[in-house]
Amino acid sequence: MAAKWLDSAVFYEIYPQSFQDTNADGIGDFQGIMKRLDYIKELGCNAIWINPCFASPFGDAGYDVSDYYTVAPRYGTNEDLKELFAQAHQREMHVLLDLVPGHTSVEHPWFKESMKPEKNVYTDRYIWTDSVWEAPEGAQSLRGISDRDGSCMVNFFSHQPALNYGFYERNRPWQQAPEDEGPQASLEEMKNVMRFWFSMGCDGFRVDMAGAMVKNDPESKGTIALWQNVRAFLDREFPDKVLVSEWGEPDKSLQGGFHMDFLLHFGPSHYNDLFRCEEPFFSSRGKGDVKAFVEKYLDNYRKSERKGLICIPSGNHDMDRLARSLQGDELKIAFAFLLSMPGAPFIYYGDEIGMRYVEGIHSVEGGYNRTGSRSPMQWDHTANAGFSSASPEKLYVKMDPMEDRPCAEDQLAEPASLYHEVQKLIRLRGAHTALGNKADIEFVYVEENKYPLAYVRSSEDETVLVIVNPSKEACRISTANTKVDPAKAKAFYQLGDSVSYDEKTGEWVVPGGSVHFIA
């Protein structure tokens, strides 16, 4: 049984390096997160996802772990993280950590042991071929790095050797089955990592590259079975803990036992059609198209048995900031959509105040083009926007240099700010069961290259029609299938001018740049 707290969760993603520095080293830390918990709570978020915070050489911003059982000293200590869990729980908030089970850093002791030519307990912890002259087919590898004869598969960057969970289809003698001793040892050790942090107070994990565990697995059957094994372990020992997958195929991830799945900015989701393309649907220019996104969303929704656990984030550490392509009221309209859809919403730190992508900065810790979305949180008008008292050149990532950069202090003081709009939307979501994480959705107006977008959210006791028109041009839609009576219904949320009903044509008249929640 899934943890009930997830049914009403609204997440806030924290990139710990860039959130709040309390010791003047230019890098955020756990004490800084604790200092800002009330800010997150006041916004309306009751859950947090913290990007990787374990020991690491930081060749990939912590996604290259060197010790799963120890936090990176730059963030604090294990005791600090334990205290963070406790302080969040005191505020009735939950915390997910970021688990990277598919690979480690080359500096991990497991990998150093696996490189030895003598057989040992870690020999099969990673994926090695039998000969240095043979590389894993269709994959990058490390070779010639030790006296062990073989090439080691890597998952992404060349310093991230792939942990061994076996091969579903095997055609080479060095490819082990998922049930073999080496793959089973990898899986059991990941369960031990989870046990350790659950015992500290962690509420669950967001799992990196969750769909890529078992190799040569074209239909994901081996990977699904692996995660079903993990879910059975959770149900036995930690039924209140949750797993959220970076997979992007909800029909597979939910079958595997994950409680939720993210829509990804790559792959078939058409997520970028909404926010991050040449003509985003949420641009006021009105040249975008939402139909392909909705078709794929509904396909996933049906395959996942209408569980409503497909999460659509505002953004994350891997993609451009919303404000790189949307501005002003466009951002408010985008959030009205995000916060009225099924699944637990995820807000990337700073998106609630309209933080911008910082152009033209050098890569930091493997960020490359992603680095512009990882700049320090902008709190106020003090030094370094309140992020850190370190000298500017010591900051982890360069601060947005623009004089008009948004900050939380200004947004909190302005009633019409993006922050307050997001706060209002989260409160409405909590007050209306039909807008909840698991309430049903039915799209009632979706036309290719046309506006608006309209859908009905419904629970046992409530039906809400949502009409979203990012275009600056007014438009009309028939009321025939909207499931609310125009004569009796009223908008309980409105952004922009009021919607009206044309009795002669039986249509809603939807002003440009507007959103309406009607019940």
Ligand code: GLC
Contents of the next structure:
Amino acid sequence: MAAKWLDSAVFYEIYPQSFQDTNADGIGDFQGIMKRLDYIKELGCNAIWINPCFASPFGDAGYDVSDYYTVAPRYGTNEDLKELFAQAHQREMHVLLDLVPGHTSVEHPWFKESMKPEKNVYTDRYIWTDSVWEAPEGAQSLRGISDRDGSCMVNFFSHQPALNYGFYERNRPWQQAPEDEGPQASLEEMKNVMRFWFSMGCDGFRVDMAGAMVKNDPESKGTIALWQNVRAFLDREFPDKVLVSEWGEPDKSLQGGFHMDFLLHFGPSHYNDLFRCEEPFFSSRGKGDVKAFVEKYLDNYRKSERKGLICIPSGNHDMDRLARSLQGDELKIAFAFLLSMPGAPFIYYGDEIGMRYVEGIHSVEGGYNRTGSRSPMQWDHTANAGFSSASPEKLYVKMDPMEDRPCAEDQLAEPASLYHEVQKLIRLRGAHTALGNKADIEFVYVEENKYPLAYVRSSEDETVLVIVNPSKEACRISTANTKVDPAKAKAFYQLGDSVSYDEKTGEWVVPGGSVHFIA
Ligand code: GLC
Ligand code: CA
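Let's compare: the form predicted alone is above, so bring in the form predicted in complex with alpha-D-glucopyranose (GLC).
Now the complete complex, all chains and molecules, led by this one.
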């Protein structure tokens, strides 16, 4: 019953602060995103996810909401956002917003009411102990901040009090059950928030910290049940809208009814082994390992029973830029993998041109080390790389100061650029049913500490063998289980030198630094 458009969705993540400024205040805005929709479409992406854009004091870049029903004035108005949805739809694109259901800003009016000692509608909207002398076990809390006698649990930074969705296991009188009135009211309010934005044209949400809603929930049973309830609501009222979770455990999130989940830099997925560790698998040094990742991936694939999509992002606003650990052809090879795996691809803005992590810059709005991955998009060679006409000191995050920083204009003009490789790969994905979001995968060569990685993607009418060899050394694998006839099959996509077939040994000979899609 999932939205059909997801089957061919390729997402582009936009950090709105840093994408395109149109009124010279140094901060990106909705008008800027609208101006660049054609760029995104031309790259091949047909869906976008915009990081939080609701009213906020911006202690955590907008992940601290103070009003779920009004956009932050720095980005524009609700009407502008509505216009953005409409402009995207005209181009057959879809738009996800970022929903932060687990906590609010301390400045949210609900929290201000909740701090009052007199009982009111918001008393149980957040998680409070019943005495200021008792702090919730195993969690940070806000204490001594008002006349209400209690400590309030926080979810992330200490200015982000946790909304109350109840406790799965309860051993203190102030811990409420998920079915209780307070937790139910929190959940119903989030459904109202979704209804509100859906009615404006929003196509779905990326859900922040989706796995941490119900507390004291060691196996996530309470949180899974909560999201099943939300999915039932969507199926009933908004069957075309979708939810993607920041959870990182697809075996749980997809059972909970999410249409998609991300593999992330935290959690059990081994995602970091690929791109972000001392010896990433995608480094040409060839010292990485992909086996642990694949084992976990298959485990998730099986346990989630194909209920939804497992998405492997190129990066996001919380992790280092891909280009911090990979360069040149390594990036192209990484994208050939990302764009030939099942699930919906997610490209973090600027990764398609190899934007770098900006070293040594000051933290902005709770970014800390994450700030280096949030620098302004580099469009061209005009002032501030075409991001903004504000004076450089007014920019939200400093530009990459390197003289040879990449920009979209140059890469569009250069046929051999990373941009064009990504564009080509997205087109191939759209043209081959076996490479689609929902088509099958079977791994045919994965060995501990060895190269290459090989897998077979298949749909009803097509079988494609993918061989990925990031290592600079050539390698060989037996053709026996690779599902395509080596005598007849041809590579319809190739990066690096050609693959060949050694008849005598019955092996594929795979050059160093190469990728092949064979059918
Ligand atoms: C998620 C967001 C991150 C934010 C945190 C708290 O991990 O991606 O940017 O700081 O949640 O909301
Ligand atoms: Ca602006």
